[in-house]
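One chain is shown next in structure tokens, namely the form predicted on its own.
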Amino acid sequence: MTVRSLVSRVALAALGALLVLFIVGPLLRLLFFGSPESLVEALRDPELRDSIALTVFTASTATLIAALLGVPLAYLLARRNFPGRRLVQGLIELPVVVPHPVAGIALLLFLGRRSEVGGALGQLGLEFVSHVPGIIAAMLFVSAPILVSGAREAFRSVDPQLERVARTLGDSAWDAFRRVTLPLAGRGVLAGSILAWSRSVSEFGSIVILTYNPKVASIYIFDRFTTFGLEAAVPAAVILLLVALTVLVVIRVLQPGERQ
């Protein structure tokens, strides 16, 4: 190795450094700031306790819808070519890059009583504004885009071969996606759901303004850190991010092994 290959070597992993240091020093700082004793001293507290199994049902209830609607549609995305098929990728990918309230505003204006869809849905008991249908729609709508495309790329990974050769065996279209595509690709839509879920879990900037009460966990913390302070937000927030934390490990467990 030549002095030139080391120095550059060291340069890209000092830069790297930095980056991984900005991101995981807040996040430890977080972690140690508040004790053992506060963290149970805030599970004590119902509207917290409330919060997070609001925001558990909420998140996994998003999640299924999207994986119900969604995984058909990254199917056909993976392996169908049809006119508007990339149009149709980016709508799908298009609230990754729409900001969060922005997404709210929108939802509000969709989904609120004086729209038509509102209006209709609110006649069938259906209400979304300040109601928990609200906080499932804004948790949809920004965790949809990623349960897709994970979906897609997992559905991409299997030789189309496999199927074709089911179907030679006698399968139909449906039989040979249940049996052989759906099984290989699994583990890749788990992974994607997982990580719609979390981030279900961690909106807040759609759901402050379609449906501030009854309160998620971010919107719990958030009234915290306006109401009483830092040192009040920090336990509730620490919860959350370890919840973040034990997902993550999850989805890194599911994903397939890194190639050498």
Second form
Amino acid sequence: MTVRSLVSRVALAALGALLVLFIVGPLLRLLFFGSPESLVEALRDPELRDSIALTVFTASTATLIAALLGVPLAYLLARRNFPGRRLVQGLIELPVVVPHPVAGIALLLFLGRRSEVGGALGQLGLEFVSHVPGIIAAMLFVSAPILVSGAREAFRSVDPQLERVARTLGDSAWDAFRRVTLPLAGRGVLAGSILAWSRSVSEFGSIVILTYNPKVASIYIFDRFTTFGLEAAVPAAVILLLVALTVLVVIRVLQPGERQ
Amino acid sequence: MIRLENLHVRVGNFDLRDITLEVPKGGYALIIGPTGSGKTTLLEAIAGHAQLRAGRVFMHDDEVTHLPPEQRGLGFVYQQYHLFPHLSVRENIGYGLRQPRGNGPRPADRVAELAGMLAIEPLLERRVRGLSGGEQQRVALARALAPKPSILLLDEPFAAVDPATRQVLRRELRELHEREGITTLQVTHDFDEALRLGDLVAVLAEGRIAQSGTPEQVFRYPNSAFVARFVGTGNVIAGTVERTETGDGPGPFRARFTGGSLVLDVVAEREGAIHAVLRPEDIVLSLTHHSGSARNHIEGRVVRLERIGPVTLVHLDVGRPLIASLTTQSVEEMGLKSGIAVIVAFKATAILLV
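Beyond the form predicted on its own, can we have the form predicted together with the partner chain?
Following is the full complex, with the preceding chain placed first.
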């Protein structure tokens, strides 16, 4: 190796290392800021436990709805060429670029009592603003694009010819999907769902506008921070961080592509 | 039996048109044609994967034009095999077998039978990943044959295997075809394969059937310059025909064919622009002029020799390139080598005008 290429390699590695340190540093600092005792202590607080339970429930519900509506759409986007496909694809990715408070305000206007949609749903007993469905709606709005694009890529990675082979072997279109495409895309779809779930768990900006109370974990942390200060917010923050890390590990295990 | 009537399929900007073809029950037909001629599209249309703009498809006298692929009772082996990567070899082969009600034959027995026939028993528990091309080919064939289809469609089944394996597979396929009596339609770009395997061959060019018939017929009597070039009939020369014989009664007449600097005596059936096809084995070479029945004698020069075992192809320059095929023994006895001047002779009747 020449001196020049050695120098350039070291320089590249140093630049990369800076960024990695910048990401890992604060998280490590947070993890070791509080003692394990303080974590246990924090978990004794019923308000924290409730907010975690609420977060898990709402995020799971939002993911389930996103999967139910989004997986068929992802399949269509990956496999079929229909008029307006690109438009649909663009629209579904819109929430990714919309700032979250903006999404919250839009949802508030759409689902609030004074809007026609919100009013009609309110008549049916479905209240969004300051109610649990509002949390789910906000989570669905921000996480659905992640699930759809994850599932779409998973379906796209399955050779469409395989379904054709299955058809010539006697499978109906549905059987071919169920026996071939779904098992092959399943891990990718699941990984996309978990990513969407963790996106829901981490949502703050739109929920804070739509439903401050009851509090999900992110709002609980914000509330502790503004009311009692930094130290009071740390244990809950650590717990949320641990949940996020677990999700990351699970997704890494599910995605076989990147392993050597 | 497969019968296609005036099929018209459009894929993107490509049109497959006026496809009419019949493969008799138990027959082995080959569709040959260059890349992009629509061979695979044709198979997909027969299988029911491509939407027809017009035309009808029959299988054993039943019209299947509007049936979905799973109700057509055919097997399809794709060029890239497309084995199911999430299943084992055994599961792949058994994929199309349904658990019988009552005392039908068990799927496991059929899998074992096919694995035996194709000598892939040791692979049954393996995953698909890591199988060689030839192994994948056998598994794909076994999978397609397992449900006992009465019709088998093969898309370039030997394209991705090495030449030695190809020969073995060709022989096995022919044997399987005879044993199982399946009406088979295979796509290939290799005319050699058609000569070896097929009872019937159809040459596809730009989405239409240029010619169909027995391989022998198509090879001996190509009906167009395209077919002649494609099946390797030999020398194809563009030119024009003028009548040299007086009178204009019906039937063939003596004529002069002019293609560039080349002027030949021919027997023609029409005048005008035409292609002359001259088979390499019909060309006689000699070192000196001598009389004989051949009407055409041209002076030429040997460019190079291409030895293929007992046969040698002699590449000639007669003002344009020409290829003659001689026994290697003759080439040696005549002392032919590149640069030597020769007399090129052939009979007027050996020239096919298309």
